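Form predicted on its own, single chain, as structure tokens, below.
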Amino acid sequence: MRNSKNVSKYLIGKGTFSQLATLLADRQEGYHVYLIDIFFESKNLNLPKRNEDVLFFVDTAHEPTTSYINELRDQIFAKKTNLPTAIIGVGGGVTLDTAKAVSNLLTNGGQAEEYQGWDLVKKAGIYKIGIPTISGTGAEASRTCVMTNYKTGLKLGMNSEFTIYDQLILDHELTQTVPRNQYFYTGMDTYIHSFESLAGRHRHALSDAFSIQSIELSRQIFDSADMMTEENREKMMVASYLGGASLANSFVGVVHPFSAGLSVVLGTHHCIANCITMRAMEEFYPKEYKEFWKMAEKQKVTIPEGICRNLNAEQYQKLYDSTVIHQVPLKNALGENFKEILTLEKVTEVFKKM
């Protein structure tokens, strides 16, 4: 069991976003890098940005790739010759993971793909503040930042204690404009990775406590008449943080590797890929399977169906390769002999249910 670490500091509550300038007050000597979800390009966020600071709008139409992280690093150094004193990520999981990855890469050198794996990052990154504008991925609390390397077919993050944010602002006011279906898809990520943690082999009392409370809050939210009330959006932000903290102390299971396969091969975004994967998870998580579909029906949310039924043999092989490459979570869920369970034929059968 590794020596665990969680986020050092956080502000939580309605209106706390306005305190960003105060948090940056003692880091004024250098420049800051703002990585903002492109959704806010036409919005006025009232950022405390100065003339010397650098701002990028992160294109969230696609999930982070290793090449994109490398490009952002290069663009920063094209504008500045020295390192920033702070990186601020404002957005959903894509943007928050991008900010974490850039922070690590700026101080560790090399290429992003060199750090895909566990504890490969050797130096602390740039001081970073995470500000989620949608809840569920747990990216604000987790020790990883997921990236896809299309050359190798690997979807994996820089899984390191150096990846964890130094400061969070958890202001649920920022989530009120999230589209309803996306709110459900993303919110379900915390429910899913929390039950995967509880069903796994690498767990302990603290990770269990985070997961149990995250699941309980998820049930309160998605079993209610309206998952998007202000009260529920505040609960969802807390559930997301707790789910991410659980992952910082444990591992996911079967759902996420199959979801990663969908992302790598078909380009499906992570959270909706998780929900699609749940169509085929009754065998592995029967109780949670039933509960998931009950909550989806309660909230009148549509989950895509049939995206893997008519693929060719080459595509199913790629889906298999992109799934079983995730040895750590699959060992956590199924044991050392997981490849004996997840044969090519079995994995193909599972994907066809989606």
The other form holds:
2 protein chains.
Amino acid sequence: MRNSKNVSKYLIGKGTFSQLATLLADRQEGYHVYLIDIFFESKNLNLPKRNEDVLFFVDTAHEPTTSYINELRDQIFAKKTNLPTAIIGVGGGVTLDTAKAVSNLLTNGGQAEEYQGWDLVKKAGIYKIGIPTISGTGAEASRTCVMTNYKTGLKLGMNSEFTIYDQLILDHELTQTVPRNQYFYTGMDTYIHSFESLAGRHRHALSDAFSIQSIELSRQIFDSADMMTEENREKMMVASYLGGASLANSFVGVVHPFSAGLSVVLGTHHCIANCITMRAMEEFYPKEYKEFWKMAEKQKVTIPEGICRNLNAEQYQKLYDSTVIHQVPLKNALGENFKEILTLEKVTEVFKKM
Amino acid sequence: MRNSKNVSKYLIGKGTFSQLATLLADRQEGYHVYLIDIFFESKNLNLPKRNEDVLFFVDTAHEPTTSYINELRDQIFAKKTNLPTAIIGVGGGVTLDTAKAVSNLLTNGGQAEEYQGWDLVKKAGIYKIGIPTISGTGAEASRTCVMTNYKTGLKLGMNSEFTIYDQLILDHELTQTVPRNQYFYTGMDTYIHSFESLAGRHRHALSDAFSIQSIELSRQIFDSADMMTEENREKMMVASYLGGASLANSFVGVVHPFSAGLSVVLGTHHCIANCITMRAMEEFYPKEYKEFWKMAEKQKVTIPEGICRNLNAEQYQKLYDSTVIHQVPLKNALGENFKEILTLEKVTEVFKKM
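We have the form predicted on its own; now please give the form predicted together with another copy of the chain.
Following is the full complex, with the preceding chain placed first.
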């Protein structure tokens, strides 16, 4: 039985971002590393950054790679000879995961790819603060940080209790400027991984409670007239946190493996890939399929269609391979013999439905 | 805005109690202090207690007093010259609160009464593990430990982030032997403080989510044929944890102040006092009143009646004083001018309804 770790502390509510300076007050010695979503490059975030601090804008056009994490470490050590006293990640899932990975790598040494897996991180990372500016991935609360190693093809995070944030700031003022489609795609990540978890064979009483509440909040948000009201953005912060907290002790199902296939083969980003996958999920999750499309329609969101209809045999084989490789969630959803259900023919048919 | 702290780690599920030895494995130096609910005095809990460890059975006939906490500290120092490396509390709310208070007092020095209030504890306490054997108070997840100081009449805990447990074991096998009435009284504590919190003026998005889910689980448990099935006892562990986590950022309402009045004047224990108070709560919480009594009937639970019907004027005055002293929850429930609603006459009438 796994010992579950919670995020240590959190500030929640409108305007809490302004408390960042206070949180750093007793870490004034040494320097801080800011990892900021490139979305904010031209905006004034009013960061409490001092001259000695180091700031990187995180390019979110691509999901984090192990070589990118190593490179950030190298860039920090090109400027500094000692370790920072805090790392602050401000952004979406990519940025939050990047901050977690850099924090672990700085104290543990070696290369990022050495920590891809379960409980390979041996030491606590640098004290880290996570500040989401878009909600849904649950990266702020989860015990992993997804990274792709292009040398080995492995897409796997540093799954460790040390990966969990020491401090969160959940300020829904920061999500005001998110584009509407992106808000929906990302928000739906928590709805999707929560229903996958609840439909799976693996049970965990507390994760179940978190997932149920995350879905309930998602319904309130996306079944309302406007998913982006202030009240809904605050609820979305909570839904995302609960979904992430749930994930630490539960497993996803059919959606995420297919979605990962899209990401690996076609380079589709995680959250939009989930939504595209939902086009083909009626037979696996009939109730949620109906609900998802009702919500997408209500929020007038555009979800790409037909991106897998005219691929060649080699591409379908690659999609198949990069889907069925996710044995843990597929066993959770479909049982030990999931490959009898998910044949190459079946998987191809599912991708064509998207 | 308050920075909220979570319980650091938790193990949840049937049989997790057997992992206690593993949790203590890297704290083998020094001695451990076990604080065990006296209910288990004649039972074999199979504790990993070593010869050098110190064990006290906690008398749960009375709720913790500051002098009792001081006395436990004195008894530990009568046997040992150094500090323990772990404190393990196994029991209900009284025992869990006692372990928290002793942990803080040992490292902070002075007397327990010096820490009654908000954020008066200055140093982290001894590493502490909480293991509930009855669910509902939320003591396992809350940031306080209620204590009465009979010299000053003050009933107030050490409300501090340091009061929060480092580790929980939530094993519903431990709640198998709880007497049915007690299971209901205690279980209802989380239902009651959750609906009080949601009905109040103060809002906190995450606490709201926890409260809603705690109520939902309470409904599933107490509206079922048998509240004490294995599944329901597991759900009750979760409901209690969520209720306690909610309380850290929210306030109770009308029930708890009246219930506290009963405790102070008539010595009624907290959880049964809440249930007795519910007899008179129809006008304040009509929906929950109806639901509460439906659940009590369904579970065939006996709740005392008429305990405040034939008291004298002095006793009613005392009940009034010890109810309206709870300004924070009463303002949360009824507004700044709550004393215009809760006159002596009105409060007396409410107590007579019980």
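Keep in mind that this is a model prediction, so the values were computed, not measured. Numbering follows the first chain given and starts at 1. Rigid core here is just the name for the largest C-alpha set that superposes within 1.5 Å across the two forms.
Taking the rigid core as the reference frame, tell me whether I12 has a CA displacement of 2 angstroms or more between these two forms. No, because once the rigid core is superposed, the C-alpha of I12 moves less than 2 Å between these two forms.
Checklist entry - Cα of N337 displaced 2 Å or more between these two forms, core superposed? => result Result for N337: yes, a 2 Å-plus shift.
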